[in-house]
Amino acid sequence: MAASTSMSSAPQRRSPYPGWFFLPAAVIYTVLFLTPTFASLYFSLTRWSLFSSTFIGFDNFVQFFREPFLVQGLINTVIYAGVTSSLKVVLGLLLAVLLTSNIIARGVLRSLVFFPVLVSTIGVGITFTALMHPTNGMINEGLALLGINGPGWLTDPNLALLSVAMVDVWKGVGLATVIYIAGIVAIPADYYEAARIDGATKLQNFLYITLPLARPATATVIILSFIGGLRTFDLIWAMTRGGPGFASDTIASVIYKQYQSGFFGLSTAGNVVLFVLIAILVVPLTMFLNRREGHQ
């Protein structure tokens, strides 16, 4: 009670800057972010072209969820985000543990792991499209030398989405590794020294020290990877253009196709659906991870 009285009576800390200092930032934020957001919300309720628009209510959203390939794109988006973010967390953590240990050429290995992050996504997509060619691709030719008939990585409807997801993991795991390395090296060495004196094994060090104390890095990797997976477009477009058929379409590629076909209102509604999907999935996930972090 005394503590709460003391807190309520404590003087509030005032900002040393006057309020109008924030006005330029508020204007830029309003012009560049708030205005396009609300304009998109309005145009998603219209049938519009470059010179006119007609208000049609929620018809675009009704049509969106009635089209099977649009719903398939929605499902593919969630699968893609789940697979890529899960693998980046697991592989990023394992690589970070390896690259923070005393191994030969550690600096070179760190550079090699991070290198794909620096390469253009379109360039990666074009390169792996050639490597995964069903007959002339280097991957299937390598498998043929072992007597294995390689599948159509990008032409099989059951494999196309996962094949692109694997390439996404290869390209993005370097960033996850760097985040984990930063989290692991920040753990005080005293914990490991105390565990060594108690006779703890390397596995016990990992399970009871590294894994729990690297939780902030885990939360960061999960959130960044999951949002990136939900918004993915360039790699999908470079490798499959959503094909074969609609097997590897995500919401972003579907939206682009609708724009190309002139269905501007429907594609804008798809943008709103994507925005709502990210908010529904990421906001609770962020709150959960931050709450768990606060309990440590």
Contents of the next structure:
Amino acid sequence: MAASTSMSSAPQRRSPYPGWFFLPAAVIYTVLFLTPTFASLYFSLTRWSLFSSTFIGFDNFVQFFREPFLVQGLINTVIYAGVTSSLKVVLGLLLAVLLTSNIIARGVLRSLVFFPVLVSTIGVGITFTALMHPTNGMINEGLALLGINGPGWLTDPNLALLSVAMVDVWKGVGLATVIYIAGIVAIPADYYEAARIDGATKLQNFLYITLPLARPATATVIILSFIGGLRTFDLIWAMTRGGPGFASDTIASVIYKQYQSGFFGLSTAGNVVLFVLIAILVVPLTMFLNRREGHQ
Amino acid sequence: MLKTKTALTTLTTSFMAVTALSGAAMAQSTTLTMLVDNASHTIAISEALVEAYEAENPDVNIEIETRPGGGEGDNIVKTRLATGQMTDIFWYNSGSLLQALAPQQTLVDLSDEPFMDRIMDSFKQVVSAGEGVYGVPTRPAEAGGIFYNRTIYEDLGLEVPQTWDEFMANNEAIKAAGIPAVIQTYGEPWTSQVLLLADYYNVQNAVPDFAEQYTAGQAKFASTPAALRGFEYLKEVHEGGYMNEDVGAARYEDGLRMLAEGEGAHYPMITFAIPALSEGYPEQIEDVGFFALPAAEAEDTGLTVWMPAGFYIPQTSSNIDAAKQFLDFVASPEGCQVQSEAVAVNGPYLIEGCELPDDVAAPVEDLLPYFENGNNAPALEFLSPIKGPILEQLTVEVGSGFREPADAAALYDEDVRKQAQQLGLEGW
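Having seen the form predicted alone, could you now give me the structure of the form predicted together with its partner chain?
Complete assembly follows, chain above in first position.
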């Protein structure tokens, strides 16, 4: 058994479990994760119809990068991921500070902030599509009462992507808040006591104790929400289907449309591109965010 | 891949064994499954056909399943066909969308069945691939053009336009009266293509071999003025300011409501909307009229025809013979009559011996002369296997003024190239 021989060749860090303990996990991992990954790498090099596939080399990738809306999709994806993850960091941190302080009904408020995380994304998408309707949506009707002529949130090509991003933030900020609450609660009270003796203000407490010591939480929130933003699909699909026109297309929706049109090989190539893109953006980001932790 | 296939075969075989056992217990009765889209008239027609058929054949039981329409439904159909999970009979588009299912590999060839002799050649043409013919029509022939509200026309003293210029003049008059002249519903992007697609009769008039050249990769939308005209129509309507205010968010159902209730004057749409109109607005249906998309010259104006969807049988069905018998019933005068009773008729049937009821809805009356006079032609998607998938986004962009017609046509040609390559056509 390959696993057990490699174990015995590393005597200094011997695992207390025999190699075959890992076998069930290895089988599941191979069948469910490795095989599809490598199969999709192969199919991305083919023209793949319902039943047959022809090997065509890198033509799919060439075609994918010739795709007129791919570049816009790429830019949209990065904008979307950037906007949602930065807002989730800022709002999540502020909400967490508020919800760890001594305020009335803290438990209820915590639940309220977390509530949107529990709701189905498609449901949220459909609800907000109705709320953001340009003429009879509740948002614009509310604005009209104040004498403001509300824009077409989802029908104006300049706004559609940002409108969806705002809904994503509304839905996802609860998770960021919970991670921050965990991070803030874990900060030892001694630091705050010492600071109080030194006469620190609340702002100083936040800037010099909470913010730096919640850094692991910040790294987690940024990475999770950034990856989530890069591969976002469900909310965009439920709210705009990439429209109007191509204004809110992200890579994931471009890939889905290729699949929908029956271009299976092409859309698999798109998935490989998305995989590589996430790796290129997220691996350095993770390394950067985790680097200074070792110095503390 | 091979392994999955074996596993699937094993599964299917064991499933078949189980059904065979229960079948024996129920004394020869056959259960057929059927997949249809979830549009209300589709369901109504399917249920009526099944009910009538079961009444005549008590030993047959047909179970109807529904799926969403549009691209989502296409995915379901493709995936189920590819994995061998398709029902015994299914309802699906004819023309270029059918070609994407690789009918020669997935569907049962019906060309030798006696009932196919009753089906008109114009329909057989759009459900054929190679030597095989794969479907029977589920409905009458349909047409793309412009629905209009007669009450508005009467109030403003307008005439049905014979040329595009007259149409635009009518729009101007309607706009001046404070009514949205052209209803557009970009909340459902597919509806945005009609102005362009319904212009195909005119394209063919100007360039008779366009479909052939287009399939061969020689004629392009961007370089054929007659084909580019469709995109320009969208721009002209947008620039005139004729559209309803909520155009970006309005949906197909909203469009029908606006048309029937006179909140808008024209709605470019395909006549498959007629059953929904008669069902939803029985009081107003007689106020709705229909005309073909006008050409530049009055004598050139003709109708662009849409072929209906069909019923097909997948090769993986275990009840092919029973399924064929049901299709035989659908493609018979009796089948037509059951359909006419179930939902409002929206055009002439494509089955010999089928007659229209005496009291057809008003828009159908407007439609029939084009069929009788012969000034009609199939839409491009029934003459060529290629239809680029991004057309609906492009027509939304042009119709909303984000993109110029020439630019959109060039992008569409690029999309068409991709589709042709995927289909493995010659010359691309």
